[in-house]
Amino acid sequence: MARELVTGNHAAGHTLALAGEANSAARGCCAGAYPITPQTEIIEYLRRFDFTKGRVVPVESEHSAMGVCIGASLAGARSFTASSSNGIAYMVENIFAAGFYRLPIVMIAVNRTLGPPWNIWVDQGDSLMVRDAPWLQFYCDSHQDLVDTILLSFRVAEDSRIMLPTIVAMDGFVTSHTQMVVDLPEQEQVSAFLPVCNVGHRLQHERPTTIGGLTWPRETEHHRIEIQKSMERVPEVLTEAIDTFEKIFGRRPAGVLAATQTEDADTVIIACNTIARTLGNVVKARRKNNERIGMVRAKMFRPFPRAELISAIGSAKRVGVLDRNHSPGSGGIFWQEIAATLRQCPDVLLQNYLVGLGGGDVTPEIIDSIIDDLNGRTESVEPIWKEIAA
């Protein structure tokens, strides 16, 4: 394993390439490629990689990039791509198609604000826009978390009990273009961790099949139920994958979420991606002042880990949710899911805070002010906008 100082985009491209190469003994790999800031470097890395059995196909749009992935996966290849912002919006039709076809495609979503007006900085509205598509979704707080989650995503998505595509999200520029020291996997490790990709319903000449034909209401209902059952199996399959990962790589990545000092906490703050790293430092500092505060780093958004979240919150009476996203007319999207989860916990005061939208810095000072606000509350109100400090 090589320990290197790399950007998040480099780490993602390296890991995708090795995952693709690990399938060379089977039906190879394929990536649909279309550039968009801030994910372009991932595609550039893949274009330079010398695959033994694989292709990176440059196309004219993001819609076609996902179309290439669909075709390759239906042929039985390990398939992957990357996109951001309006690129994800442009491929929405094929994102839903890939999920409904039950294809284990992995896509890196480098979160960027949707436009217009145009903004190249981080906001999770792009990946969360497709939250109702039949895709798994994971959110990464660091370069190392990104590498590990990509590998876990292939293992889980391609498991015969799941067979669903996966989004792995990271913060645009904050993660994609900054450098951190990362344990980059080697080909032998990745090949040992990832079984060959077996898409059981792939197209075959000797077994002609129609894909995506017309169905009646009853068949559609059964189809959606099967997807739901696969989603419900994800936590178990993910835990198995993490166990195997630990044996091969010598470290244990976070699962569906990561709770820190919540056992005795009166107040718990929930955040994801790089905001969670800043939150972690704030929690440590306030713990030194004997404040009973804890945090939960949200990692898996789909399927949403309701039981695990309730367990992680424990006996806390106040819960704050930091959302770097916004559903107009409603509020933060993670908050909505958490509010639905805590419907059976009427004694918990739940408050939503909208922070860092459009790429604004979420500083320790902002998080401190949120905690102070939450600790002083006796009732929750509509989602609170925390503007960037002047």
Given for the second form:
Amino acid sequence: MARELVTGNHAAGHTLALAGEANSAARGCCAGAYPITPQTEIIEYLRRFDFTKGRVVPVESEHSAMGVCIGASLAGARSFTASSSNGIAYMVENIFAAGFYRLPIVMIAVNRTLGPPWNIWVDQGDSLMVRDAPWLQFYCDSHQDLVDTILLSFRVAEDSRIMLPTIVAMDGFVTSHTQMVVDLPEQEQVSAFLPVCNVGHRLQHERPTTIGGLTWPRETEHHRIEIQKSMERVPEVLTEAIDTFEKIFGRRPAGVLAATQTEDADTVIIACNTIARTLGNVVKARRKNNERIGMVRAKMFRPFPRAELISAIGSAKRVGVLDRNHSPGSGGIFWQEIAATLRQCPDVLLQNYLVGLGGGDVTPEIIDSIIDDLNGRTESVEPIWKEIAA
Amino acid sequence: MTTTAQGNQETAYCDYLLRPGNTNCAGCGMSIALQWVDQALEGEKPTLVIPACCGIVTAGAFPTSAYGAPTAAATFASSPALATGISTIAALNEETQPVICWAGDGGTYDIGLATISAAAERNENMIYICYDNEIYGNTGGQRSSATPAGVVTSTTTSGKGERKKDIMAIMAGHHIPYAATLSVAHRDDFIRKIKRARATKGFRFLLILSPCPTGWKSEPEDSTELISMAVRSGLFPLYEIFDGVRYCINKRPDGLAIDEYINRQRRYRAVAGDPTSLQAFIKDQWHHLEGMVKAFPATDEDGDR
Ligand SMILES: Cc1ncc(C[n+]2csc(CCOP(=O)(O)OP(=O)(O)O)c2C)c(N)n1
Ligand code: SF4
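Structure of the form predicted in complex with the partner chain, please, following the form predicted on its own?
Full complex below, order starting with the chain above.
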């Protein structure tokens, strides 16, 4: 294992390439590649990589990038791509198609604000836009988490019990363009961890079927139910994958979420990606002052881990959700999911804070002021805008 | 198992590229064209990639499939992108069956144009076949940029004002190794061109004028005759373009007037009795084509024509 100082994009590109290379003994790998800030370096890395049995196709749009991935995956190959922001928006039709085809494609989403007006900084609204697509979604808080989650994603997505594509998200610039020391995996480890990709329903001349043609309501209902059932199997399959991962790599990545000091907490704050790391420091500092506070890092967004979240929150009286995304007319998108989950816990005061939209720097001071606000509340109100630039 | 004679071979129905039970309307050009593609491939089965269009409805509803070949239904604009992925993996695994995109004019001239252009520019290894019925058939008959001037559709109710787009010139501009127009009234020429496309590597573009009684408001039994008239009158020239720069005309017009072609299709009712705009189109088209053939003729190296 090489410990190296690399950017998030480098770490992602490297890990995708090794995963693709690991499928050389089977049908190979293929990626559709199209640039957009801040993910561009990932597809540049992939284009430079010398695959034994693989190809990275420089297409004319994100719609086609996903189209190429769909074709390659339908032909039985391991397939992956990366995008951000308007690239994901442009890709949406084929994002849904990939999921409905049940193809285990892995896509890195380097979270960036949607435009116009153009803003290249972080905001999770891009990948959350496709929350209703049949894709798993993971949100990573560090470079190491990113590497590990990409590897786990291939293993889970390609598992015959799941067969669904997966988005692995990181913060634009804050993760993609900063360097951290990372345990970068070796090819042998990746090849040992990932079984070869087997898309059982791939196009085959021995079995000429039409994939994706017409269906009646009955078959469509079954199709959706099957997808839901596969989603429900994810926590179990993911745990198995993490067990195997630990044996090969000697570390244990976070699973569906990561709870810290929530057991005896009165106040629990939930956040994802790098805000969760800043939050971790704030919680640590407040614990030193004997505050009964804990946190949950939201990691898996699809399927949404309701049971795990409820048990992580424990007996907290107040829960605050920090959202760096916004569904106009509603509020934060993580908050919506958490509110739906906590309907089973009517005594919990749940408050949403919209913070860091458009990439504003969410500092420990800002998080402190949010916690102070939450602790002083006797009832929840509509989502609160915590303006950073104000 | 029921078998039937196809050429000299006994072929089971289930082995046809287009099987019985497909949903094509009576007199649909796709029915002829798909059978001829099958015959030209002499038993070899392609992988089909079909975007949203009548051609995917042809397959029927899951779990049945009227296509006797592995078939992927692509989103409307994506067939050459999917075909790129499929043919890439086929090449990496040394599989030789051709990958064929089978798409309507909407998926080709309109929504898919950027995707086709990109796949052609990369010279991806696929045969792209557009069955051009000059209308959006699947959605009930709206205009496309392949709809000729004067034609009534549900979105050009007093006749389309604009001329048909020259997709062959656009494809030639990509310097693809082979592009050709095909007629479902000229079997030998059709079969030869499919074989030619099969034997060529890279991006191959084939344009079929495909009769559509439902959209053309014509009689199903007139379908092949209408195409024959389109070729004879010069409305639909049969030609080939090699590497985007060498032209060869396979059939010249024999002087047949365009009037009867128009009069037999109620889609031309807005210009009934007035063939002038089509005549002008034919004249301009041949002016361009003859000029190209004269300046850039095909050579002996382009083989049988
Ligand atoms: C993105 C998208 N927009 C619109 C449609 C609806 N649609 C399906 S088929 C079609 C027209 C197809 O026309 P053409 O390609 O000419 O093929 P034809 O139906 O005539 O065979 C349209 C508009 C769609 N499926 N996807
Ligand atoms: S509408 Fe036209 S193209 Fe579509 S199946 Fe019927 S005849 Fe063929």
